[in-house]
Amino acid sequence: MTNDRQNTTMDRLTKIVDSIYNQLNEGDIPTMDLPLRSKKNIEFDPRHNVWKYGDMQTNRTCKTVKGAMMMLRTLHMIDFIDGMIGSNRSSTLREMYYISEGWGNGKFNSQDESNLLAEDLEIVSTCMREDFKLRPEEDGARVIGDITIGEVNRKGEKKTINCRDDVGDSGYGIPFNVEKEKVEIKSGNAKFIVAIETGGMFDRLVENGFDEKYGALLVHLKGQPARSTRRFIKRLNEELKLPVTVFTDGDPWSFRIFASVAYGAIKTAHISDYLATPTSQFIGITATDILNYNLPTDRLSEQDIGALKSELTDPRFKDEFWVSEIEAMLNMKKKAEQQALAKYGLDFVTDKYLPDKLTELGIL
C-alpha cells in the first residue's frame, strides 16, 4: 500500500513519461532539460550557506544515439521504480545496475551511468532517491545518546528506541530512509551533537562515557557521511534544536567532510537544502592544535597540498578561521589524526581536548 509521499513521487515520474510520450505522439524528437552538472554551474548560496546548481541548462535529446539510449534507460528506470513502490520493495543502486542487464539495449555500461541517471530523476522530479526506494550499498551512521525515536520496522510496526538505553555498544544504526514516515524523532535529553569521522574515536568517546557525562549525542560519520546520516543530523538540529559539532582528523580531506555536513557537497548540490546543516561548527584537529599540543604528525603529500590550495578558493572555507588554519597547515607541511591525541593518554580527548573546544564555542 502506497502513502502520500510515494503517490506524489509516482505522479511526478509519470509526468516525465507523459512528456516523452506526447513528444513522440506529436512527431517530435523527445528532449529533456536538466541543469548543467559541472563545476562551472555550481554556485554557493551565501544566504543559505549551501551549494546549489545555477541557471545553466543542458538538453538531453534523442537526436544522438547516446541521448536516445539515456532516454530509453530513463523509461526503464521509471518502470522499475514504479514496480518497487507498488510492491513495497527496495533495491540497492548496485542491484539496479545489474537488473538493467534485462533491459536489452537499455542496459547500463557502468554503475556510474545508473547512479547519475538516478540523480537526474531526482533533479527533474524534485523527489529524493529514497522516495524511489533506491538505497546505497553503504549503511548509515551509528548513534549513541539520550534521544528517543520511533522507527517503523519491516512488519510495519513502530518501535520506540532510546539511542542510549535500548542499544548495545555499536549504537543505533541509521536506516537509508530517515524521513518522518519511517523515523519519528520523539524526544531527547541530549544537549548537542558530536559527529565523529572515525570509528576508533567514536568507540573511544563511547567507552569513556562522554555522551552521559556531557549530554552529548555521538554520531559516527564513517568517513565521508552517507546521505541518510547528513539528513538525520539536519533533522535533529531542526526538530530538537541540537547544536552540531564535527570532530575530524586534521587534513584537507577531513575538512571537506565537515564542509559536506555543514554546507553540502558539489555532487549533491540539487538537494543541499535537504542535507546540509549550515550552523555546524568544527571541533576537529587544526594546524593550531598540532602546534599547541605538539601532536604526532605525518608530512603532507602532494595531493594534500593541492587539496589545501584548492580549499583556499572554495567558498565553504572563505572565513578567517579556515584561511588562517589552511595557510598554517601549508606552511608547516604537516597533518595529524584524531588518534594523535592519545599521546597524552586514553582519557585526554574526553577530559581535556573536547571539553575545552566545546567551552570555547559556548556549548559547555
Given for the second form:
Number of protein chains: 2
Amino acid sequence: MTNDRQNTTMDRLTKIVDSIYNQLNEGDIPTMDLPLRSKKNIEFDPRHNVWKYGDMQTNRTCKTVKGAMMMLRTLHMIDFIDGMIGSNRSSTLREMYYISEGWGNGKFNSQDESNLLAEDLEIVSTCMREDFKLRPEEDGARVIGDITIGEVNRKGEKKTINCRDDVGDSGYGIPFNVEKEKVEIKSGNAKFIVAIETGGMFDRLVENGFDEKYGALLVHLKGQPARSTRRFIKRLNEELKLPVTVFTDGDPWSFRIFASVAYGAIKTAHISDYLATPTSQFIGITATDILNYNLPTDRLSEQDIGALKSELTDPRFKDEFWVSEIEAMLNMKKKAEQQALAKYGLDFVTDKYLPDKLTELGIL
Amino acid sequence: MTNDRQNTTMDRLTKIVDSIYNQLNEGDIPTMDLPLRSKKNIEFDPRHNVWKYGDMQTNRTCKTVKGAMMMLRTLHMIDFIDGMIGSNRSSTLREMYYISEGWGNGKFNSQDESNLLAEDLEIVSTCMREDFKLRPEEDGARVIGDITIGEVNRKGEKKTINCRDDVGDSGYGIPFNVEKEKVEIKSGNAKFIVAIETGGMFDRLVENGFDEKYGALLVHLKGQPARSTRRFIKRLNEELKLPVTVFTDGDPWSFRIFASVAYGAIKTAHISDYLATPTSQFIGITATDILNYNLPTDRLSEQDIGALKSELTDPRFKDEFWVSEIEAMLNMKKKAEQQALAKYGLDFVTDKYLPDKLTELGIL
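Same protein, different form: I have the form predicted on its own, so give me the form predicted together with another copy of the chain.
Every component of the complex follows; first up is the chain already shown.
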C-alpha cells in the first residue's frame, strides 16, 4: 500500500525510465540532461529567497562506455528504489553501494559515485532522497523545548511526544525522514529556535534552562547539519512561525553551517526551497565578539584563511554584515569557539551573551 | 543539597587537598603518586576479570616549576569541581579548559592537559569523572528495545521511559551520566544486548524489527563508545542479567571497540570495573566471515597492518580466537564493513548472519 507521495515519486522515476526506453526504441543513443553542480552555477532565487542551481547544464550520454555504464546504474538504482517503496523499506546510501555488488556491470566503483547518482536522480525527478527511501549514515540531531510532535514509527503507530516533557535530558532525536507523512508538528509554546553547533553548548543551554526561561526551542546541529535537521527547522519556521537563530563557533566553517541553514548548501542547491530557512539570523561568535569579549582564540590556519577568502566570493555571504566580519577576522587572524564564552563562567552565555544578541535582533 | 555519593566525592577530593596542605605545612615539597598510564602497565585483574593498571608508579612533584604549576592546576580544578557539586551544575571538559583562563598561573596550555588531569584526579580519588560533574562533548548513544528506565531530568523530576514504546525511531538517547542516582533501570523483557558499531546497521536492525523478533536490546555504539554507553551496557548486564554481544566492522579499530566494551580501554583502565563487561561476546565481521560470505572488502592500509600487529601483543587479544582471526586478516590483507552484508540484500543480516552467530553462542 503506497500513499500519494510515494505514487508521485514512482510516477516521476518511471518517466525517466520511459524516456530512456523511448530513445532506445527510436534508435537514438540515450542522453540525460542535468544542471551543472558547482559554485559558478548557483544563483539567487528571489521567489524562495534561497540560492539554487542556475541554467548551466551538463549532458550525460551513452556515447561512451563510461556514460552507458552510468545509465545502466541509473536504471538499477531506480529499480531498487521502486522495490523499497513497494515494500515500505529503506536503505542507507552505504547499503545501496554494497547492494550494487549484485548489479553486474552496474556495480558502483565507489560510494561517492552512488551518492552523486542519488542526488542526480533527485534533480531530474524533483523528488527528494527521502522519497527514494535512501538515508545517510549520520544520526538525527537532538531537540529540546516545548513543542509536541506526532511521529509515525516503524510499525505505523503514531506516537505523540512533547520534546520537553516526554524525553530525557538527551532530548528528542530527529529521525532521517521528517516529512509530514512521518512527523507531524502538532503544537508548541516555544517562541523561537536556537540552532546550536556543538553538543557541549547545547547541553549548556539545556542545563541552564535557557529553553524554559526564554521559550526557546534548542536544536543541536552536530556540526554541518543533516538534511533532516535543516528540513525540521524549516518546517517549524513555516508551520509554527518560529524565528530561527543559529549559534555557532566563530570560524569560516561555522559561517558555512549558518549559510547552509539559511540559504542552502551547494551540494543540495536543487532542494534549497525544502531545506533552507532564509530568514535565519546569525548569533554565533563573530570577529567583533572576539574583540569585545576578549575571548580565548586560536590562530587561523592556512585552510581557515583560504576558506574565509573563498567566502568573500560566495554569493551567500555578499552582504555588509558578512563582508565586514569576514574581513575583520582575516585582519585579526584569529578564531574562537562558542564554548570560549566559558572564560566568564558557566552562566555568561545564557545570562549575557545570548540575551544581548537576541534583544538586538528583536527576538527577546 | 548533596547526596551520599556527592559527599563521598567531596570527602575524597578534600583528602587530596589536605595532603598537599599538610606537606606544605610541614615544610615538605608536595608530591602526588600516580599509576603509570601506558600499555606496559596494564595487567589482568582476576577478581573483576578486566584489565587494569598495574603497580608501576609515576611521581608528580613541586620540585620543578612545571610540577608546581600542575599542582596549582590540580587545586584550582578541585575547587571548581567542589563549586559544581555544591550548586548541582556540570561542565564539559572543554568549558573547564576555557574556565581555567581565569586561573592565572593555573591556566592550562591545552585541553589535553586538562583532560588528563581530570583522569588523574579520578585515579587518585577513586571517583569517576561523572562524580566530578565533568562531561565529554560527545552525544550519548541511542538505544531501542523493551526495557524501561527512570531518568531524573535536569529539573529533578523522574521520567519513566520505555525504550521501545515511548520513543521515536531514533530511540532513547543515553545521557552522559548513567549512575543509579540519574538513571534507574526498572525492568524489561529484552533477553540480550546487541551493541552495534555503525548508525546505518543500528537503523537496519531497527527497521527489520530484529529487536522485537528476537527480544534484543539494540545499542548504537557510535564508533568507539562513550563512557556512559559502556557503563549503561555494564549495568544492564549486571542488573537485568542480559548477555552482551558486540557487532562491529571487521577491521583492527573495530576489534578495539569490542575490547573496550569487554575488557576496558587503556585510557580508562582505572575504572575498568565500572565500564567493562568481561562476558561480552564478539559477533562482528571476522576474517573467517570475509572468506565464508565472500564479502566486499577494502585492502588493509599500512596503519591497519600496524594496528593488527600491535593487537597481537595486546594482552586483551591473547586468546586463540583473536590470535587466529588477527593472523588470518593479516594474511588476507583485507577488511570489511558490517554493512557489506548488504551484498546479499537488506534482510541477510537479520535473517541469516546474526541468527547464525547468536545460535552458535547459545544466545538464540
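The structure displayed is predicted, hence computed values, not measured ones. Numbering follows the first chain given and starts at 1. We call the rigid core whatever largest set of C-alpha positions still superposes within 1.5 Å between the two forms.
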Once both forms sit on the same rigid core, is the C-alpha displacement of residue 45 at or above 2 Å between the two forms? yes
